[in-house]
Structure formats: structure tokens, C-alpha cells
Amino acid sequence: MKEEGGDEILKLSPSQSKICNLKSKVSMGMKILFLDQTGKLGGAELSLLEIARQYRETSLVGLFEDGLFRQALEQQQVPVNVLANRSIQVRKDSGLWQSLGSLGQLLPLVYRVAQLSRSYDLIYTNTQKALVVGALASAISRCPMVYHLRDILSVEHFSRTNRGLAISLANRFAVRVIANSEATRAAFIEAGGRADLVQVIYNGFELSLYDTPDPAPEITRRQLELNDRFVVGHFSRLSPWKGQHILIEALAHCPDNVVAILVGDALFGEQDYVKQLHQQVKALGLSDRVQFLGFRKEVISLIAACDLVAHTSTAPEPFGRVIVEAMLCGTPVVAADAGGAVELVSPGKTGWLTPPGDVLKLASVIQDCQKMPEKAAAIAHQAQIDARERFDTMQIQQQIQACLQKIR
């Protein structure tokens, strides 16, 4: 466009304008307002914890509900503020009218975040609901926004309405989208996301936590009365798409001394599925071979105590945190051959991949690991070396910082 009677001037897009404003900030420690929708401790929250603690001197984590995540942040001396009195009543499968019905709850929160963000250099949204609130707050306050995408935006995971909303908000308001895997990036672009916005940075892990599990694996096995059994562990929230039922069915095709421990619980109103799992165990006569351990804090020790960790998601996994954790513990791992898991496991070298939902293939891998412990141990050792090289939190933090520095 041209000013009247003047030279031609450049018209910047909203994203470009935000980047220019951000670059004008003084080059001191970046002040970041992190946003997350839940108080529960899921994989996205554990990853955010690793990032936020690097900025704890200058930043704040805003949560939309209270819970264990707040406690974990406080233990790491990360400033945290619970910004809402109750969780936002919109689910991934919500339609248009359900989403519109939540506006009365969202708008006061948006205004609060907008006011708060005026004291920060950047809004960093970590989840889908955080994206909605952060994007609208960014539009009001003109504070730049980064979106850390930790979901595969596909029909298996999100309704058309919520998928379209996420893409539209990211394209319009984000100055950068950080995807946690190539699979996540590809789904974002396929759904209409701008390819120039998105950069892949894997999740980081504090390696020292996996060096000497506490309590020791042998103590954990003894406490759970698992000493002489082949233990297959499953670590995730209890949810249909996480596929615990696949492992239970596979167990029925394995020798009687193969047992399973299920670590995790229903997080998002999925209690009916938990009941189904218990009924399945009883119907298959596996009550003495399956332990439901619920949510546990000592998850690293439990992973290290297993002979094999199974990842059985029936839909593509955005990343697969437990896969890397098993590798870091030196525990063999078998994963569903889809999504981010494909980027983590090299079949026959660092683990095994089986088709999602294929019970017999999973049972076959379990039995092979039981029959050939030396081979399984060698593969697990190579996986441990690989994971320590690829996912060290120090290396990942440098990538995050470099990404943010580019938009300052």
C-alpha cells in the first residue's frame, strides 16, 4: 500500500508485525507466560515442566485447573498460577454448538490472560484449549504467541470443528508452531496448517533420573510379587485409544508366567473403559496375571522393573513418551507402528514395531523377548545409547531457546 503523497510502505502480516515487535525487546532473559489447560500430570505437562524450569526466574505457568501439575511445578520452584476455578467443558470430539456453549466460560479467562500477558514477552501455549485462550488473548494484548503442538490433528483424535479451530488460530495468531514429531508436523500441514510456521523439536528428558531408579528394580519386583515372572508393562492413562485392551488380549496368547502391570488411570471421563478392562481380565481368566496399579509417582522404577514395555495405541501417537523412557531405562520396548512411534524405534535395532491393534503380532513379540533374553537385552542396550544421544534435555532446551531467539 502507499501513504497518500508518499513512498510505498510495506504492509506486514499480523505474524510479521509481532515478530518485529518481539525483536525490539531488550536481550535479557525472555519473560514467558506458559499456558496449559489441565492440572493433571500427562506427557504434555511433564514436557512443559522441563521447558518452564529453564525460564523460572522470569516466567510464569498459568493453569486452567488445579492438580498435581501445579504441585510438580512448585517442587521445581517454577512460578505457577491457577487462572480458572473449573476446567473448560470442551472435549476433543465436541461439535460446534458445544464449543460455542463454552464461550461464557472462556471469555473471562481470555481477558485475564490478555491482561496478564502485557507483562510478558511471549505467550507459550502447550495444549489445545490453551491455544484457544492464548490466541484470543494475543489478539487483545498484541503479545506474540508460540503454539507447542503435542497432538496429531486428525479425525481419529479431534472433531472437525475443533481441528479447524486449532488450525485457524495457529495460522492467524502463532509466530511459531513447535511440533513434537514429524508425524505431528505432517498432520498439522495436511489439516491446513502453514508449513512455514512449524518446526519439529522432540521432547527432552533429564537423563540423570534414569541412571539409578529408586527404589531399585529388584525391590519393586519383590514388592509386587513378580520375581519369577516375565513382566510386560503398560504406562499411560487408561483410554480406549491407548489400547490397554490389546495388551490384555495378547496376554491370553502367552504362557502363564507372562504377566502385565497397567500403570495409569482414567483422566478425562473414561471410567467406563476402566470397567471394561476389568471385565475383560475376568472374562479371559487373567485376574492373577494383570495388576492395575493406578497412577504412580515411581514410574521410572516400575519401567526398569519390567522385562518389556508395550505401547499399544490404536491411533497414531503424537510422540510416545513412554517409549523413550523405556529406552532410557534399558528396558526392551514394543510399540504400535504409527505416528511418532515410528520415529523413535528402529525395528530389530532399538525395539519392535507391530501393526496397531494386531494382538497376535504383539503376543509373538512378547514371547520372542521371553525366549531370547540376550537378544532383547542387546536391543535394549542399543536403544538406551540412541535415546541418550537424541533426547537429552540439555540438547532439546538449546533447540527451544534457539527457536525462541529467532523470533525475538
Contents of the next structure:
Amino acid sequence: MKEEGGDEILKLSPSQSKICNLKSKVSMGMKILFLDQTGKLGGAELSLLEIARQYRETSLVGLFEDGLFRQALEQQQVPVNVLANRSIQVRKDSGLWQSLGSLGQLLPLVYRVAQLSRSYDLIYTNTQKALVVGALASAISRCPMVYHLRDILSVEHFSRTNRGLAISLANRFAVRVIANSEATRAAFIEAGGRADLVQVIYNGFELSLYDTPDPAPEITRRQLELNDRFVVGHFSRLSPWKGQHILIEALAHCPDNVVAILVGDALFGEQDYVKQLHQQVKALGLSDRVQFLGFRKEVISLIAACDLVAHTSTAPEPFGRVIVEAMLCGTPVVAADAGGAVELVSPGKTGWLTPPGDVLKLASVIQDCQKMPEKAAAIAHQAQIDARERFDTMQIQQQIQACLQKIR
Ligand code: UDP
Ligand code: GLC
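How about the form predicted together with ligand UDP, since we already have the form predicted alone?
All chains and molecules follow, beginning with the one already shown.
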């Protein structure tokens, strides 16, 4: 509208003025309050580490529990603060009453985050519980909130209550949703998420780390007494939907000189599954062909020491960092044909895809790679070129920066 003097005056809604307030600050170096619910080092946290590193001069990572993630952030000189003294007791499959029951724990945290966020330009939530806390805090402090969505919001992964809550909070309070894959974005919209909010940005990787694995592959193989056996690696937390049992079963259909290393631990209390995996190995007589290596902070040299990396998630994988890591190492990779994995691997060109849970198809790909090492190496080489082009952290970082600036 025009006033008498002729200058245009914009009447802003509270959320518009929140965004404009942000606009004036971005150009001076963005102050971001990142929020993540866990202290564990999962893929979402490794990815956030990469992002937060770029904003470490001006930003803070707030965690809802202590752990290795805090240490990793400190090692990279990223300011970090553990904001809660015990973790929030809601699970992905929790129903309404369980979720409401955790309110007593949540509210002090919301208040704390709201207070803290007054000194920041943006709240950047990285996980579901962080979204709940960040959204409520944003409503109180009027600090804009971005949600980095790393989960496929489907029945396979979440209860109806938790899906509904995530969608409502994102739709109402987020100024932008960053999805880690097209699959994640599609599931968000399918569940009722606003399409205009969401943009896909893949995970970024520091390419130089993959140049010369240390220790060299032959040393790692010697240390693990793998010798000249055909080694299939699985790099993931131990959890039923990550499907380590599928690889173990496939191994039983492969020749005796095919062995597996399982790298990763049960990060979120899946102890029964760990027991089940050990029993399965014993029952199939594979004890001398399967090594459980536990959680390793450095996986690159282990990936580089494998002849093949298998990704075996039985539910659609939102992104699948380990697939890209294998590609960057130049190690052939076979992935489960669902979710974000489909966007990472071009079957026959940069890797292999097998139907989730299909043991025999997986066993057949393993044996093909064993029988045709030149073909496998050529595909892995192509995958390395492709991954270096698509997942360079510098490029991804620019996309994040551009996305945050567009909020202005
Ligand atoms: N990873 C690790 N140590 C381990 C096992 C896995 O650092 O012992 C890393 C792996 O390299 C990958 C991440 O954990 O970067 C897992 O991310 P992904 O996206 O594959 O799955 P998520 O666990 O996040 O669902
Ligand atoms: C989550 C997803 C995983 C993805 C990671 C990084 O942990 O489960 O698929 O790779 O986030 O975005």
C-alpha cells in the first residue's frame, strides 16, 4: 500500500517479520543454533557435523544427551552444549500417551532452547525430537526454524502419532525443510507435508579423506586376517531394519572363501537383535566367516579393505551415507533397491541394487563380483567418479548456504 509520502509500506505478518529479521542478519555471518537429540554418532549426526563445521565461528550445537557426538564436535572445534541431563523417553513407534508423558521432560528443555535462541538467527533442527523442541521454542522466541529431515515418514519407520506430530510441527513452524533425498521429500509430502517448504539436499563428504586410506587396505586386511578371501563389508548400526541378518543368510549361499565384516554397534538399545545375529552366525556354521568389529570411529580404511560393500536395509533407506562412502573409496557396492539408495546407485553402471530382503539375489551379486573382479572394479571406478561429482562437501555446503539465505 502507498502512504501519502509515496513510500511503500509493507505490512508484515509475524512470521514474515521473523524472516526479514533473519534477512538482515545473514549477510553478517549466520548465527545458527543447531539441535540434535542424541549424543550417539549416527549418520544424521555425522552429516550435521559436516554442516556445523562450516558455521563454527558463529554457531552452537545443542544436544539432548552427551556422548561421542559431543566429542567429535569438540575435536572439530565446533561449540557444543549438552542441554538436557537425561535423554527424552519417546521412541519412533511411541503412541500418543507415551509421547504426552514425556512433556514434563520436554518443557524445561523448550524453555531453555527458547531463551538460548534469542541470541541466534536461526534454529536448525536435525532430528525428530529436536524438531519438537525447536518448533515450540521457535514459537516462543520467534527465532525462525529450519528442519533437516533425515527420516522417511512412513508406517515402516514411525507410529501414526509421531508422523502426524512431525508433519504438523514442520508445516506450522518450519520456514524451510531440507530433505536428505527425493524419497524422503516424497514421503513427507505424501504424509501431508507442505511441498512448498521442502527442498532436497544430499549429504556432503570431504573428498580428501578418501584419497589415501590410512592404514592402507593390505595392512587392514592383514590385521583382520582376511588374507585372500573375498570380503563383504557391512557398515551400519546393528538394528533389525538395517538387515545385517540378510547378509549373514546370503553368506551361507556363497562359497567358503567369502567372508563378512560387520562394522557398527547397536546404538539405540537393539541388544536382542545383536544376540539374534550372533545366534544366526552360529546356527549357520559361519563363525569363522563373520567378524563383528563393533563401532569404529574411522571406517574409510575398513571400507577400502573390502572387496564389496553390502547395504541391506529392509525398509527404505532415507539416504544411506555408507553407500556413498563405498563409492568414494572405489569399493564396489550393492544396495537395497528402495528409498534414497535408488538415487545414489545406477544399477550396472555405478553399483548393484537388489530387492530389500532378497537373500538369493544378494548372494548372486556377491558371487558375480567375486567371479568378475575386473567388471566389479570398472563399475566401482565409475561410481567413484560419479560420487566425487555429486557429493563433494563444498558443493553441498553451498547449497545449504543458498537455501538458508533464500529464507531471507
Ligand atoms: N559408521 C561409523 N562407524 C561404524 C559404523 C558406521 O562411523 O562403526 C558410519 C558410516 O560410515 C556412516 C554412518 O555411520 O557414515 C551411518 O550412516 P547411514 O546414513 O549409512 O545410516 P544411519 O545409521 O544414519 O541410518
Ligand atoms: C539418517 C538416515 C540415513 C541418512 C542419514 C544422513 O540417519 O537414516 O539414511 O543417510 O540420516 O542424512
